[in-house]
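Single chain ahead, by itself, as structure tokens, in the form predicted alone.
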Amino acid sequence: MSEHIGLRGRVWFEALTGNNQPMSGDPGTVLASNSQIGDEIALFLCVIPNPSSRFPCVRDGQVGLEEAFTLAHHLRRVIAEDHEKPRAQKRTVIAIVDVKSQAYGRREETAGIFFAAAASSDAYASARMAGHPVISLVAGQAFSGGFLTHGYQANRILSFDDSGIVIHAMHKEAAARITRRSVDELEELGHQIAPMSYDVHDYARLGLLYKLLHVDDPQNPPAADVEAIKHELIGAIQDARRGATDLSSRLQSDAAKQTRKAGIAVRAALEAQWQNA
């Protein structure tokens, strides 16, 4: 498991916005900024570790109660402020993702982490459905409920293309215990079954990514790479504005049609049954 979760997120939030501090009133684990991207102002959001947090689980990068509700607060505010604007003028939301997981601590479970995570995920989806371009940039790790809470509802998901990127439902060690395999056996299985793989190239084969991006040094990006990533984000924003506000593009890509044939066929059959019921 990486010891650097959250570092890339903070680095890229600062590189893209020029800010590195939470807004007044926000917890120290959420960075939010209305910053320039191309010729428009976008809302940038990022969750980072806070070793001093009163909630132990979020000290190393998990997305907890305060993080989820704060994300939802910022998203709902943007939706309300742009409510009467035409789609072409709706503010873009850019989620910079480098999160370990959803916080599965006893305190969080008792206080309703499921509700907090749902509030954030619903706010992201609501922004997308209202016409806001929602773009995710996976700069590090995107695990489990952490990614569901922060970023997975985006119109377009971009990811860096390097060995430090992991997009998955579960960490290797936990998946190995549950499937009663060794980590080595699990990795071998990933070579045969794309959804089981921890390689971002296999994740891209599922059709869920808009684009893989190369950066020479993601933790210390030179200015030229930052400008290149901004250019890619602008392209994704323009593509999202032209596309549907649902997530149908994830099933229509060439990669999805090739790798997820069975899933697409089942969805089509279920839809036909629903329409004919």
Contents of the next structure:
Amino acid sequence: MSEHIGLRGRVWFEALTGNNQPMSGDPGTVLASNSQIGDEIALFLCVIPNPSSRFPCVRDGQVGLEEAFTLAHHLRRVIAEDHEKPRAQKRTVIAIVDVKSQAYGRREETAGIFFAAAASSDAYASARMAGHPVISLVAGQAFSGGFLTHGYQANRILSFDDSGIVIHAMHKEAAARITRRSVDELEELGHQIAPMSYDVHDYARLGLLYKLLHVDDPQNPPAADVEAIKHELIGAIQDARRGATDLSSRLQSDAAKQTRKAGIAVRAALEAQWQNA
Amino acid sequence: MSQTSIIPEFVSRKSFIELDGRKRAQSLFDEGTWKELVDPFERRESPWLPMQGIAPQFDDGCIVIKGRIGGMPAVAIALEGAFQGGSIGEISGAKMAAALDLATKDSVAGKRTAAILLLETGGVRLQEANLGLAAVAEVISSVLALRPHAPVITLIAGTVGCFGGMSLAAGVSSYVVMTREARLGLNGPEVIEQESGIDEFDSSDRALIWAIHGGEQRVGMGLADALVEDDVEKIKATIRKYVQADLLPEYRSQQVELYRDRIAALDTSAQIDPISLRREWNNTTTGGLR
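Okay, that is the form predicted alone; can I get the form predicted in complex with its partner chain now?
Time for the whole complex; same chain goes first.
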């Protein structure tokens, strides 16, 4: 963990929206803002650390019960407000992702964090399927259940390309323990086996990303870089509006056809047998 | 007193839990109507496990069976808990998402095809890490695409339980059916103890684990719909009822304001007592058949 978790999320939320305070009624861990991007207003969402959260296990930037239902609340409102509008006018949603993980807590398990995460995933996917462009910008970490709850249902996923970016199912120490390897072995293996890698360039080889973006100083971006990223987001919004509302684009990139060819082949085999069964 | 009345019922009962994933899935269908798709003879195995010196399995631990349940078209997708903990990898995830997508295609075209997910899984297969996580995101999306057109029923029988990313797939299902022996949660007790310490969760405390994650509690607090006995015929009848159920205008994971308010009302100054929570949330507000 190279730097303060969640810092980048807050920096980019503020840079893109001009806001840095939670909406009234929201917990201190969720930033939401309807802000201008290009010639439209988009809903920006971000989960940030809050050292004084009443849930101890989310204080370092994890996604917990309040976070999941607050994200879902904002998304459901946008879906309802735009219900009658044609696809071209559905409001864009931009998830700024910098989440350490889901909350690992007993309070959370007791109150059904699995269901809270499901409700947020449902709201993101429902927005996408209703025709809203849903864009994720991975600005820092995107771990496991945290990413499933916040961002992984997007039409288009963009990510910065520096060493501060980690997109993964589990952090290194835990993954090493569970797969009975040392952290060094795990890192070495990642260079050979793309899905296990902690390097965002290897992640890009899986074909799940729309674009990798570079900024020199993502913790302190100059205005020109912020403008450049806005420009990229606008491009992604336009591309999402033209494309399918499911996740099929993740299987169609050249990288996906290479790295995920076994998965793509098994889908085709199943389809071929389906009608005659 | 006749002979039958002194033999307890459980003696003649056929256990569902003792069946493997394939047999479980088969047992749900009307006799003679089912067929397995992409079966083990096709050897669609994980390309990533052999690279790491781990033996793959010809079905990658995911069994897809299509047929009829109560006369209606249905597909059952089972994760085999005995292979790599029922974990989701590239192939098993792709089979699950593809079967759901094909059920959606048929349902939209007028041939309503329900899906039953038999989930015994610890979540993402860490040897295929990011492809497993991506597969979970796709499965969630595919469940949600089917749900407005046909019932998606998650059945958790035990004893592995349903944890990790796949618990979200359960969470977005139209209905969740559990036995007392089943568990459902995002993070298993060992993971919480590892990440947050033994004071947060003592993973050796069996009573605590069942009180929080067990089927009786999940149904009791309204996050699952039916508690069934470990009995093939009873489970089959319950699944049939949901396969034939009318579609609802709203499912549980869309009831955001209700649950947001419930979370806001929680006292977090101490750990939450599962029994009290069950009483407060009691199972009257969620959709579905009882």
